[in-house]
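Single chain ahead, by itself, as structure tokens, in the form predicted on its own.
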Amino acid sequence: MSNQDQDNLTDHEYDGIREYDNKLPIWWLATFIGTVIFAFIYWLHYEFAGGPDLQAELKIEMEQLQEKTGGHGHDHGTAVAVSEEELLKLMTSADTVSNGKLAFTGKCASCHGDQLQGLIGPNLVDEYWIHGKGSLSEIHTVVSQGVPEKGMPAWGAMLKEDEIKSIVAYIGSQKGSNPANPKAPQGEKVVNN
């Protein structure tokens, strides 16, 4: 061990073990240091200066998608008509059937289930139903328009209208699967939709 070795050694001593008195590097310490300003502003905005919480911040994003889709999940400003015969049809094409499976997979079943049983979203195969009737008309316009107060977005201004069509088709061909675990149910009974 050199001399210059030795002058940076301190007391300390655990189990034998002698530990070295070494500067930290001056980028090191200016980052950390900007992490503590960091935070601390980030506390004070957030805190007592007024700033949105995450409810907030998705209440202004929701609103703000509704701006500009029109409010009706579209971005040419008119909802689209689809009768219920249209979705009837469309239940009985296997091919659409799949790819609405494919499109629910990817975009709702973080919040129905992948079995439509319900997660944080209600469960899609009950009889219950919290905005309409269960009709496949009045799902496509739910899941066109969503429901922004319950953090539902609107698809119809993110995905095409024939997806629109074979996600809803395909939570049709559901109704009635009893899936594991359901969801409790939620909104009135509806029986015959």
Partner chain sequence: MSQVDNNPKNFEEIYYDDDIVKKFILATMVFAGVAFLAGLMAALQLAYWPMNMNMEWLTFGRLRPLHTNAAIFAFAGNAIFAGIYHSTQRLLKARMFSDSLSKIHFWGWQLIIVAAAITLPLGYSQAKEYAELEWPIDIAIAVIWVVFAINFFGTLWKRREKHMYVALWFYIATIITVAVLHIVNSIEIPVSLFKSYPVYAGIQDALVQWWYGHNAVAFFLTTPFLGLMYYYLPKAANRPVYSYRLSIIHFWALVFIYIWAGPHHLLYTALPEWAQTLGMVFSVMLWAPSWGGMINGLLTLKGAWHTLRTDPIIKFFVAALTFYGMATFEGPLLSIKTVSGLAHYTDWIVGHVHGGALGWNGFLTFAMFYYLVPRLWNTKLYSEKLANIHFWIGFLGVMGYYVSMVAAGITQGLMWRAIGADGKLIYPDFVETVTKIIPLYWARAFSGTLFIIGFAVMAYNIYKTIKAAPASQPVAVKVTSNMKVQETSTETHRALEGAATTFSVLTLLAVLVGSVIEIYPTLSLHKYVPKDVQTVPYSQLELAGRDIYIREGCYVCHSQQIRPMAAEVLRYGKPSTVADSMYDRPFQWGSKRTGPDLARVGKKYPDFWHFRHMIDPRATTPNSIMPAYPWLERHKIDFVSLRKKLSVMQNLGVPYTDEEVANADIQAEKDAKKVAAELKAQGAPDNLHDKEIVALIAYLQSMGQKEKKK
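With the form predicted on its own already on screen, would you show the form predicted together with its partner chain?
Below you will find a single chain and nothing else.
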């Protein structure tokens, strides 16, 4: 023990434990005072000096997002019109259809069955349609915009446009596949489509 240490020793003694009375480390004190000053300024800024509240911050974020999507709404899917021809053409691409199948199995099969036979959602390969008459562009619209109140999600907000198109192409390619255990028909029968 150095002398310096001895000088600092208090006369306290508890069950053999002694205490020095060393000075507070200066960097520690500076940190403490620094955080207190920061806290005070931060508090003043947000509570009195008009710092943005959470809703204001969100609004800015959402506007930036809006710019990215080019002004389209996001929670109801982008309703980009797609031509029937384009989708029909995609149906002939084996790559697109197999990509579509993969995506369908991951995102849609839980509700429409892995053979598209219908389960929670309707059968997608029979002749009955709730929305539209079963054209590819109509399917594209339903898939993008969804039917949220009936439990069909709006996929436009979640999937990339290419992915949606490939899924639609896959659905089209399965038309008339007559899977086992089909779900009972829902919607209107469409003849001669």
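Here the rigid core means the biggest group of C-alpha atoms that line up within 1.5 Å when the two forms are laid on top of each other. Residue numbers count along the first chain shown, from 1. All figures in this text were calculated on a predicted structure; none of them were measured in a lab.
Asks: Using a rigid core superposition, assess whether K150 undergoes a CA shift of 2 Å or more between these two forms.
Replies: For K150, whose C-alpha is compared between these two forms after core superposition, the shift is less than 2 Å.
Asks: Following rigid core alignment, is the displacement of the P25 C-alpha between these two forms equal to or greater than 2 angstroms?
Replies: It does shift by 2 Å or more.
Asks: Superpose the two forms on their rigid core, then report whether the C-alpha of E61 is displaced by 2 angstroms or more between these two forms.
Replies: For E61, whose C-alpha is compared between these two forms after core superposition, the shift is 2 Å or more.
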